[in-house]
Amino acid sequence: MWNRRKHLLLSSLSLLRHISSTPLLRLHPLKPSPLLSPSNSFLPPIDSQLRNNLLDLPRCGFPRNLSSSNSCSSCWNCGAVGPTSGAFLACGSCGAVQPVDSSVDYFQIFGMKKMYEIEEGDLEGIYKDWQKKLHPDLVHSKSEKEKGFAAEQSARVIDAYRTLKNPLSRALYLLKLEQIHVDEEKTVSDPDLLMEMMEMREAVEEAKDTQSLYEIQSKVKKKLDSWSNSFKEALNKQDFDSAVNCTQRMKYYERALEEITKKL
């Protein structure tokens, strides 16, 4: 047994070493067959938009997603390629509004960074660019497949944009695209958060002017902000536990300002 193992394993080597010693093989390339020439009337002629689509194609070899936002998105009625980056809402070829993109979060809808600070500004402008986009007016002679999406496309703006303009609401986003969960209805357990709250709503329901509702408007302000910053820095650090205790403290004063506003 050990003398047919032992001449086994000594073919086996030599097998290898004849191998290792071959030289490769080299392939040459085949010559294009005569048949294959586009010249031959046998084959049909490719149409220049079809020909220009197919040299388009993803290198990903598959069909792109409709509904894509990234370089694999195409528009559903021309076929014109989306942009690389951001949403693609509306068609910049034909103006055909695209199919919702559920993947696509509200910061790239806006082509803004995911972050916590944002030029209002900007978020104002690319706003009222997307709703002219996406006016009813502009869609009422379409197919009811094309005002359905525009319908929804308005909706998501108007809720991104919403969303993303006010701190506290752009503070919960960014932790629900971490995937951490707030419970908006739960209370803090502060006693001198509430004890703050108490004595804020007593001065509102007390003040006999303007502008002394406009002072504790201020105050209110500047604490709102001061946990808005907090909240800036908790996230840049990946502290979502004291992220989550900011997001509950923003929502007292954000409530607290609401009250002052109804007197006002």
Contents of the next structure:
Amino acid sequence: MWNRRKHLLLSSLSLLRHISSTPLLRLHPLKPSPLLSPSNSFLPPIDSQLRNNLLDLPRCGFPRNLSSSNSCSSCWNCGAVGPTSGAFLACGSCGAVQPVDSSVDYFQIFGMKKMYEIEEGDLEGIYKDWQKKLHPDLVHSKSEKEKGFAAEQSARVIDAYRTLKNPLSRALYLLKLEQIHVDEEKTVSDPDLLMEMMEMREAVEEAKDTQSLYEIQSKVKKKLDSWSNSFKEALNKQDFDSAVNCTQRMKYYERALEEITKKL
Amino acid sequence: MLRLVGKRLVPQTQVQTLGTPTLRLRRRYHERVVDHYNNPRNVGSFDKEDPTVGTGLVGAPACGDVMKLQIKVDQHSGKIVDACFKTFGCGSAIASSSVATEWVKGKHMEEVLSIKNTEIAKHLSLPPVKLHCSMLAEDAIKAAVKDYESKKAKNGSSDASSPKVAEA
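We have the form predicted alone; now please give the form predicted in complex with its partner chain.
Let's see the whole complex now, leading with the same chain.
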């Protein structure tokens, strides 16, 4: 009886720690008693001021931008401590899906180093492994709370997979992680760049047969690869202006490739 | 059972359309945008080297759009007598540049510099996410005028030097 209470107290404490990263979970901080009666139903909602106070609570004392943020993550269901490295999306002990921790970036989800060159072939395997644990279809017999977590985690893993798989989106994501803000509204008027793109798009439009389209496609792919390498070098040198410039060019080449694919 | 459900559904949709005749249930392109896309005005190219032609070439790197807007200017009056465009981009970008070529025709160069992207956007009922397309069109107009002026200045200076040579 006492052991059970102790176990419940421990899990309630770990639950409180997760409150700030779990918008779905609503809880009154000054009334711990509801936690001690285990139930899978929705807890009563709290007003916004209390919620703000909750968000100000110290979170295990680690800064948000630390790469491994799992030093004090533990399962809300069984209290088991999460892994010391790698993303804690589902509990290794009881299998419960964990709430989304947005401080965990996409590279951590896939257990990859935060860099532009990654093993693209490995992505699919890891993605499928995660979905075997997180997919909403697998939790339809679980609680509403866990279903909510599964929906969010699964969606986040899909986002991560798509972002990392495509070189341009991976590049832009890396810039975002470096807090480089690219002004989307800005127009460019670099005449050389624009003339090249204009001529490229005109060539695609005027191409009369698939042979010429394939020729243009291979030329554009080569340019994309070359600028992709330039991006990698610029990022390594922390030359963010050049890096942004590279991504802009890559975007234009990708658009041209999309148009070619449509025509083929 | 199905028929009953069907019958129940029909009056509901009828009420919806009757009660809210202007409700757009899905976000669509405005009919003006569709019109400009299907019947684009002034698509084409002028000779870039022509001294009466100003070429504005602008791009939006975020979406990979390219827009070329050209104006033909009457050198004596400074009026824009003709305009054409070529745009690779979304429907809103194409429509914005098409509208721009229509609006600049018959106007003086100083006048067209005051055409604002907000006017184009309002005319086409562009949603917020497509406002940058109208900005692109405004920038294209300005670039075309700037190009013409710089050409004029270059030609003007070369004309100024030749009489001296003739005198000498």
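In this text, the rigid core denotes the largest set of C-alpha atoms whose superposition between the two forms falls within 1.5 Å. Residue numbers count along the first chain shown, from 1. Note that the structure is a prediction, hence the values are computed from the model and not measured.
Core-superposed comparison between the two forms: the C-alpha position of Thr210 differs by no less than 2 Å.
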